[in-house]
Every structure is written in C-alpha cells, then in structure tokens.
Amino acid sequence: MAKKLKIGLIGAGGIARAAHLPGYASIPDLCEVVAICDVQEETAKTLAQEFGIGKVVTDYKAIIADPEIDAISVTTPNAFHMQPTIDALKAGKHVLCEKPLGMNAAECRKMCRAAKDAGKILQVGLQLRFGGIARFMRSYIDAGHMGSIYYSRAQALRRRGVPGWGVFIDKKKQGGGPLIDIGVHILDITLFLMDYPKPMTASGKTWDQLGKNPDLFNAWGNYDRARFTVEDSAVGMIKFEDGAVVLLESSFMGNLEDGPLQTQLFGTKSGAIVKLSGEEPIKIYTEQDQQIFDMIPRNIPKVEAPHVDEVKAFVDAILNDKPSPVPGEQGLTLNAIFDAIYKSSETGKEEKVDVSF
C-alpha cells in the first residue's frame, strides 16, 4: 500500500461536507480523496470542486473497481450502507461507514463477516467517543474511579426536533426514527463508557402521534405529516450479560425541556451525569471518607471537531494496522438492540437481542 492512502467517498451529502472531508483534508500528508461518488451528479461536481477531488462518478462500482484507491467512507442514506460496504470490503477496502451501521442487524451481519473475511477494517462513524467528553469519561472509569458501573440512563431527546429534510421520517431508507438516528449516538457513548457489555434481552415502546400531527409546531422545518413514517419517540430498557442494565429514551418530539443528550451512568464507586455539550458538561457524585462529594471536572480536554479526530483515528489505523477505533461489531450491538426494541413495541414482550455473526 502506498504510504499517501487514496480515498474514495460514496455519497455526496451533509455529512460528507461537514465531516468525511474536512477530516481527510486535515491531513493532506496522510491521505488523498481522490474519488466521489453520487446519484446525484451535480452535487457530486460541486463537492468536488470545493475539495479538488479529481473523479466523479455516479455508480460507486466505479469507485470500488478503482485499483488505486486504498479505502472508502460511505456516506450515503442508511438505506444504502450495506451494499457499498460489502462491495468495498470484498474489493479490498477498508470502510469508514457512517452511523447507524445498517438498516438493522442483518445487514450488520452480512457487514461484519465481510470485513472479517476480508481481513479489512469496518469503522463505525459514531465521532462523539472522539469528543473530549468521553475521552475524559473515559479514563476517569479507567483510572478505576467509577468502580462497576451497573445502571445507566441514556436520554436523547428533542422537544421538536423533527429533521424537515433529507429522509429522516422515511422509514424504508432511514430504518427508524430518534432511536435509529440520535438514540444511536448516546447509547454509544454510554456502552462505551460501561466496555460494551454483552446485551442479552430488550424490552420497549415507541409512538408516532406526535410525529404524524399536522397542528404541531417543528423547530427543524416543515415537513409532510403524512409521509411521517418512523416513531417520534421511543424507550427501550436492555439487560446485559454481566447484570447491568440501561435504560434508553429517545425524541424527535416530545412536551419536555429541549435537548438533554445525556447518560446518567451509576457506579460502585461514583455515579456521574454526562451531557455531550454546555460549560459544565460532567458532574460526578462520590464519596470519600464518609463524605459525599459533587465534583465538576475543570479540564476536560479540548477537541474541536470529533469528526475531523474520527476521520484521523481512520487513517491511522490503516496506516499502523491498527484494530479498528469503532468496531463493526459495535454497530452491529446497536442496531441488534434497536431491532429487539422495535419488536417488543410490537410484541409487548420482552425480546432476545442477537449480536451473531
């Protein structure tokens, strides 16, 4: 492999602007996007000539065909994650898939075996454990201070949030609503923080009144109620193999103060609450010599971008064969336990979350 990696991006929207090249541009020593691809030609071009990429496509075959191109970050719907990714992989790729993984956890089977046949890295774009906050978390538990963290309650939740463009309320290429979208983020962040316990069984609710209702105000721009078909709220409650359990709420609307995305983790040593942004974004409660303490923690590292660290982790694992930052088989837990949350809603039972491949 050539020591300047050249990369290929499939899918030319927000998140491709905003985040895959910004992070590869920041390191032009270490790598080049030398291809985008897009079904969508012009927005294609337009990217392309804002980040001097040289090719544009419009069948991301022609990416992965290209014998020149080390890696690729999919960037597209999550209703096309799955196939460029597998394609990649067997062609030789590593990926940089964004969040979710997949549709669901089929998809995320097919994913992981790929990469595991392949002998490739799989990264999930979940850039939040990138951010100074969990990486402060972090070693904090790791340094032993949590003790066992048993319990934890992770909120990602909007008052009326509803994203007004894109596919987001399209079932059929998104997957789901907030729990597939924002949920996604903090249950991450959250499992991470607890060493990705095994999940073994899940039970939930989700609802779509609110979500379907045309007299409602949204803070994100209008959209059209009737083709509203993901859930505008759910709750899941996950056990897991090693006895702890989470609690999850997730809201693209809700009659509720706007914005906590949270977890509240409960150790055997301290408890903390952990918010993804604000001046104070952690607060630990512990105890010391049968004194109970409430700290806030004054030097929490700086990050500016944890898209732009993500992309880099990406990078440098390629180049110093390295595990991967996000495992697949972590994206594959998430969408493993959205699919037993989704079913319980159903079923009112609580259901078997499979994380096989």
Ligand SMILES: NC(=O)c1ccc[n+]([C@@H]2O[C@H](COP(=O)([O-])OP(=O)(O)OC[C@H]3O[C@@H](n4cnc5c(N)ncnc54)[C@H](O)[C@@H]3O)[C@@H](O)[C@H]2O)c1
The other form holds:
Amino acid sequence: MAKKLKIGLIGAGGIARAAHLPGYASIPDLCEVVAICDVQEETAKTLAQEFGIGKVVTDYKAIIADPEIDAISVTTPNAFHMQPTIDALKAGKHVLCEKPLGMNAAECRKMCRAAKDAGKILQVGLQLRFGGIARFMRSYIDAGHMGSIYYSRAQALRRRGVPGWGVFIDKKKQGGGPLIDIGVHILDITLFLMDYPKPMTASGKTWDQLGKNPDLFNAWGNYDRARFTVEDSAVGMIKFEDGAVVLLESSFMGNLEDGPLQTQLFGTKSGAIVKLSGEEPIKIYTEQDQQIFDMIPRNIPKVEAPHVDEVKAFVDAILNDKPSPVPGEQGLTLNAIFDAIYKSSETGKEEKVDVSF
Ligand SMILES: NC(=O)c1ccc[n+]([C@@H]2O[C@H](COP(=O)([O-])OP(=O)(O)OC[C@H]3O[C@@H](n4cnc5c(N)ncnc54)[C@H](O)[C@@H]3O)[C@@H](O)[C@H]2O)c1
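Now show the form predicted together with this ligand, given that the preceding structure was the form predicted on its own.
Every component of the complex follows; first up is the chain already shown.
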C-alpha cells in the first residue's frame, strides 16, 4: 500500500473538531493527522487527546517546517487563513483552507498564485457542494433539464443568529459579517449550479442597525454589542459575463422568518427552489407538452456528513493527482464579489468585480 498522507492542522477550534478531524479520522488507511497547532495550547492539547494526535505546537511555522507533513488544514479565523496557507504551499504542502478563502480578494490572489507556483492543491472549505442536495441538482442540471440558468436568488437569512463565540463579529479578524460568513455558502452553491460564470460587476448595500443593539434577543449566544463591527445584513446584485444575474441576501439578524438557506434558480427549461436542509429540500418547476408541473424528487442521495466527504475529496485529489475539488480560484471569485458589494455599499455605485490573479 502507498504511504499514508501525513496531515497537520492549524486552528484547533469548532470547525476543526466538527469537520476536519472527523473527516481525516474516517479514512485512517489513507491519512493520519500527526500535528495540531493553536495559539491557545490547552485548546490544541484537548483536541490532540480527543483525536490521538501526537504533536502539539503553538506556532504554525513548526507545522510548515515539518518535512514529514504532506498537507494541512487551515481552520483559523479568516484573518489567519492567508499566511499559513501561503507558507504551507511554498513549503510544498497541499492546503484545505476554510471558507471564506481570505479576508478579501487581494489575499485570495496571493493564495491562488502561491498554489499555482507550487503546483499544489488549494481547496476551499465549501462543504455544501458535497451534500446530496447539491449532487442531485448538479446531475439534474448536467442532464440538461434546467436549460440555461439566467437568474438566481440566493438567501442565507437568520432572524437572531449572531454567532456569540469566536471572532465572527470582529471585522478586523473576519473581513465582514453574514455576507462573507454565511452568504459565502449560498453564493457558492448558486454559482456551482450555474457553472461558475465570470462576474463582471456588483452593487449592494449593508446595514448594521440590529447587531449593535443591546436590547435585542440573540438565539446564538450572548456577545458584547460594543464589539460588533460587522454588518448584520447585506444584499447584493451580481451581473455576469454571460448575462446571468444573481441576487444575494444575507443576515445574522433580521425581522423575518428565521433560517432560509436556499437558492432559487430560474432556467430556460425549468426552475428550482433548493433548500439546503429540511423536508422536501428541492422543488422543481417545469413544463411538458404545455402542461406545467411542480416536481419533488424522492431519491436525493443521502450523504451523512458533507464535511467528511469534503475532506475525503481533498485526500483523494492529493493521492490520485486530481485537480482541487473546490479550486482556490472559486474562493477568489466569491471574495471578489463580496469586496465589490462592500465597496458599492459605501460608494452607492455599481462596482467592478476583479477575479484576475
Ligand atoms: N465550513 C463551515 O461551514 C464553517 C463553519 C464554521 C466555521 N468555519 C470557518 O472556520 C474558521 C474557524 O472557525 P471556528 O468556528 O472553528 O472558530 P473558532 O474560534 O472555534 O476556532 C478558531 C481557532 O483558531 C485559533 N487560532 C486563532 N489564530 C490562530 C493562529 N494564528 N494560529 C493558530 N491558531 C489560531 C483560535 O485560538 C481558535 O482555537 C473560520 O474561517 C470560519 O469561517 C466554517
């Protein structure tokens, strides 16, 4: 049997425990996490014990410098994605980096360039693509049943869902609020189903009227309102080179129904409402022989944990010399769109989206 891949992990927090480490642990014949890093030593030690990881460090450079390590997961807050990723790629290691790829497009550009120069895999942690819902829709679209998708409405809307832990309310450490944190997931799924058209311009608006208000209830834990420096809601309209348009809405707090994480796709042959969870997540609107039909698929593939499949795809791509399952360039596209929406909110104008690197 070929040698097992040796993995290092940087950032021993929630997503490391819930997603990356269980993912690697699910394929013990193919890989082994040999080192874990966190600036908080106790945090790293706890996870090391839980997952049987031999080496604990507090400086990520020790992981980069370890010649035994083939690939790393970067699971730090957004402000600490870029440097470990670039350093690892330059050291010849493959990288699975959590979403969003960077704080902004400028960071993503450097990361994509580093991956290209090194000839190593840079994968973005956008796990929803690996779920059964996305797989079903992708195969339905590939079979030509939707025709050409020319317009989509993507929504990631929480009613009272400001993350009360970590640094999700700190613009300096995250780059933004719900747009970059959860909007990234629904925009990715939407563009994935539209074959990632090239964005040209975006306009939008962000607000921070609810998140700072100490009188409002929050369902996702308490947080210091004075430290809330991100937007609580954002809306953007993105125009693409092929004429398609996407409308994106995202909120941590808003006075409406909680929870839509969904995209609505308008195709020339059919349309679809795609919810990323719940009963009957897909509804297809189509026409045959001048009769219109609403269809509910009953054979959506069951995927226990998209996160685990994401990690498996990373390992498989490395071992079998395949391209990145979620290329860094697509992470750059998402960040470049967010940059344009944030800028447009300030200037009041439609802004260019630059995906070059
Ligand atoms: N794919 C998803 O659905 C999903 C879900 C949650 C979070 N995330 C992403 O994962 C990342 C981390 O989120 P989280 O919820 O795990 O946060 P977290 O706060 O639980 O964990 C982050 C960990 O990184 C450590 N850290 C910070 N700076 C570091 C550095 N320079 N070197 C080493 N360790 C450092 C912190 O001490 C902390 O333990 C974010 O980018 C977030 O957007 C993705």
